[in-house]
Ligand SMILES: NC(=O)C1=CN([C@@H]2O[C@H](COP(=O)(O)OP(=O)(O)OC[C@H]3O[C@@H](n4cnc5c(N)ncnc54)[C@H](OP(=O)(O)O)[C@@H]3O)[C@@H](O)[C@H]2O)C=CC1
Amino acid sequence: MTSKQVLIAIIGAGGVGKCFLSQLEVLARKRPSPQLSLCYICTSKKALYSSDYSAIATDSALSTLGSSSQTPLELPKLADYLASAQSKAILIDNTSSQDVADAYPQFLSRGVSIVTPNKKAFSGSYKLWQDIFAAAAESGAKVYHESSVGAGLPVISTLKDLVDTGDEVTKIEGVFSGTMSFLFNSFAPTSGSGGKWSVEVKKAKELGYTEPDPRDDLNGLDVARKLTILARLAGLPVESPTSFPVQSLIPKELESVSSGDEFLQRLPEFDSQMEETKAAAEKEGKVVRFVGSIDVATKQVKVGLEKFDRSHPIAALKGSDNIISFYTKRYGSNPLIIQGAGAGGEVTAMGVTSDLIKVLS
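Kindly present the structure of this chain alone in the form predicted in complex with the ligand.
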């Protein structure tokens, strides 16, 4: 190992993790120095690494991992492994695991930087948030999580720039879920009749837009997590994603179902409930959409369904698009607006890779 080398460790090789691996390959080619060396990769069951930090070939990492007989290191051991290396190490967390998120302070305090699309660390308890940034400040390690809100869209960097340059954010509102956007754009389009709710939910999962368990999207918690992150960055110390009103779209009858698969299997029985919601909006000449807002002055955060005129920009979104409006003192009554795909492996991995570039810089 040399000081011109940076070690990369990846936890999670699913939809986002796989796309990140190919982007890492491109980045390593385009940016020969420092040399990026993949030293560890794991899923929840398998791992690939060696005690001398030998480089794992990125192009064949997934197939080698698939046939590996190594199991993942426990998180404290992984922190030891990375902190003991002579080169700087960066941990890429491509999971949605709370356990991995809870361990960030351990990594950061030992100088290991973190890049992640996982929302759990930044929307968990306020104490975890404080511990993460305190550990990073003390050791000088970096932590970036652009893809935790709006996938690769520059939402977090924009909000940080607004705050760091002395602007005052008064309100943030919009569509914060790629899954919810896709579902309502296809189930209740501004023209035509739209598909069946349960069929669209399955499609959203197949397209890689949903959380590993789509109930985490449908119960509103994914959006609540994103709003918690943005509210904290805007200066509101929101305690948790369940400390403000969040509307769930999970039918009452399915609230106690144990697995995501059983939930998806039974969802068609309840399509009529969402049809009623859609029909009620149509009666007023409107369409229904799933939105969120943070009112910084009144400290109010909320997540749920609202009706919109068909000509409203929120009603007219396409595919998995998010739209996020920042109202600030500087921008006055014309908000700064960010719009584009808010879910999917490639666009999410782009946010992760560009965060990695920031750490390298």
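Condition change, the form predicted in complex with the ligand to the form predicted on its own:
There are no partners or other molecules in what follows, just the one chain.
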């Protein structure tokens, strides 16, 4: 064991986890010091680790994990394991698990830094948010979560820089969901007529842009979680993602149907509602988009449908891109705009990897 070594523990080896592993391999080659050593990796069922923290080869980690007979350590035990090492340890949480998120203060208070795309840690109860950052401040461990909003886009780091350098953020507005972006860009394009709502939802699911049950995207909660995170960073003590108005695009009658498939089957019955919304916007020469906004002065946070001029940057988005506009004192009437792919394994993992580099620095 040398101080020139940093131990890496990974929870979650799905889409983002796989991409992160390959990026970790490249990073370890490019930055030989400190030496990055993978000492623990687990899925929900299997784990791979040894009591002496010996390094797991990153290139074969997934196949070795697949045939492992070890089961994951319970979270308090994993905290013990990492805190007892001779070297500094960093936990990479690639899950969206509330249980793992709830355990962050345990890890941080014992000096284990955390890097994660997990939104639940930072958009859950305001108390958990406070506990996480209090634990980090006390022990000096770091916690970074760039990928919890906008995948690899530098949204959180930009907002932190604005706040830390004394700029005054007055408003944050944007399209925060790749799914919603894709849907509205094809349902209500800036030119041409677009398709029927139910057809576009079905298409988005087939292309892998939605969750297995599209209602998990259409209820607006994913966007509400991201807004909760940004509002808190901007200084508003938002209690939870359900403490402000969030417009759901799920017809009342379909909220309780048993499956995503049944939902898609019945969705065409409700196309007229969305058609009316689209037509009302067109009458004003505008298009409709699903956006989130934070008005810092009036402390108002909201998520839902808004109308935009066709020339507005939010209207002109392409594909499944995200766009986030920061209105601040310094930037005046023209906002600072961040735009680009806001979803996908590779770009999400990139956000995680760049956070890891920050911790190492």
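Worth saying up front: this structure is predicted, and the values here are computed from it rather than measured. Here the rigid core means the biggest group of C-alpha atoms that line up within 1.5 Å when the two forms are laid on top of each other. Residue numbers count along the first chain shown, from 1.
Taking the rigid core as fixed, one finds a CA shift for K46 smaller than 2 Å between the two forms. With the core superposed, D217 shows a C-alpha displacement of at least 2 Å between the two forms.
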